[in-house]
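First, one chain by itself: the form predicted in complex with ligand HEC, in structure tokens.
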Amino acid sequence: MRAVWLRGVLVVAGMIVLLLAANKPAAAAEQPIAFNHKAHVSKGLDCAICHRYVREQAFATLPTIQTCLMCHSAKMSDNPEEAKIREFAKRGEPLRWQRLYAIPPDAAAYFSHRRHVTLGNIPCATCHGPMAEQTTPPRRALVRFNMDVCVACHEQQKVSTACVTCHR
């Protein structure tokens, strides 16, 4: 009897530790400079300014310092944020964002922005919540991307969900 209750605390025990394993949420990003989205969009800029290729290709891709310089090589603010452009750049190091959404690797999935942005016409809220109102940059990514999310609109949008689709 008692072999038996230990047994069954021991199995509960052994599920809580795997929850709480794939519940662990991945590491928060840290950004070299608190950059701030709204306002930015806010004085009309496009999101294309600095995510370039985000109509006409794959990748959206964050910005390089030299996007920044454009506008920021001469003081601009009292912000020591902004301040940190220009010494980044006399300092010739590179802004490394870190990423907030990234399709695994080893799930060797195919996305593509042109596809969804330019020829489904999806806005980028639908897929990253409400970014252009952030005033710092989010931890975390504002809405949880996983194979459910891409299946279950395409479902709704009667897109192929055969696994080759994504899977190539």
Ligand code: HEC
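Starting from the form predicted in complex with ligand HEC, produce the coordinates for the form predicted alone.
Next up is only this chain, free of partner chains and other molecules.
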């Protein structure tokens, strides 16, 4: 009986630590290109063009230099940020984007973009905020996550809130 009680206390303590870690402010990110989401979205580009696999896999990628070069291999504007893309390519350097959205490794939670975007039909803005309106890269995530936010969304969408749904 004591072992079961102690195990329960440890689980609760672990969840408290995870919630505190999830709410810790992240360091401000500097991106290699001052990417203008609004300009690209206004031209009709879908998130999946740059963030490949968002509909098919558990993860969504950050754009590679090759993705940017699909449109920007030749000059399209006088924007110096556009020129940086070709400079990175000329030097053979990858774009080292700083990821803003990530589940902390110690959360032991599984998240699938495919499950949420394709099967759940959840718009990107639900979790990523008004990214499509950003004219410069945000320095921090526009939406802060913790378990309460995820559970509330699961309840609203009427999907499972069982621990094993996300925690493996």
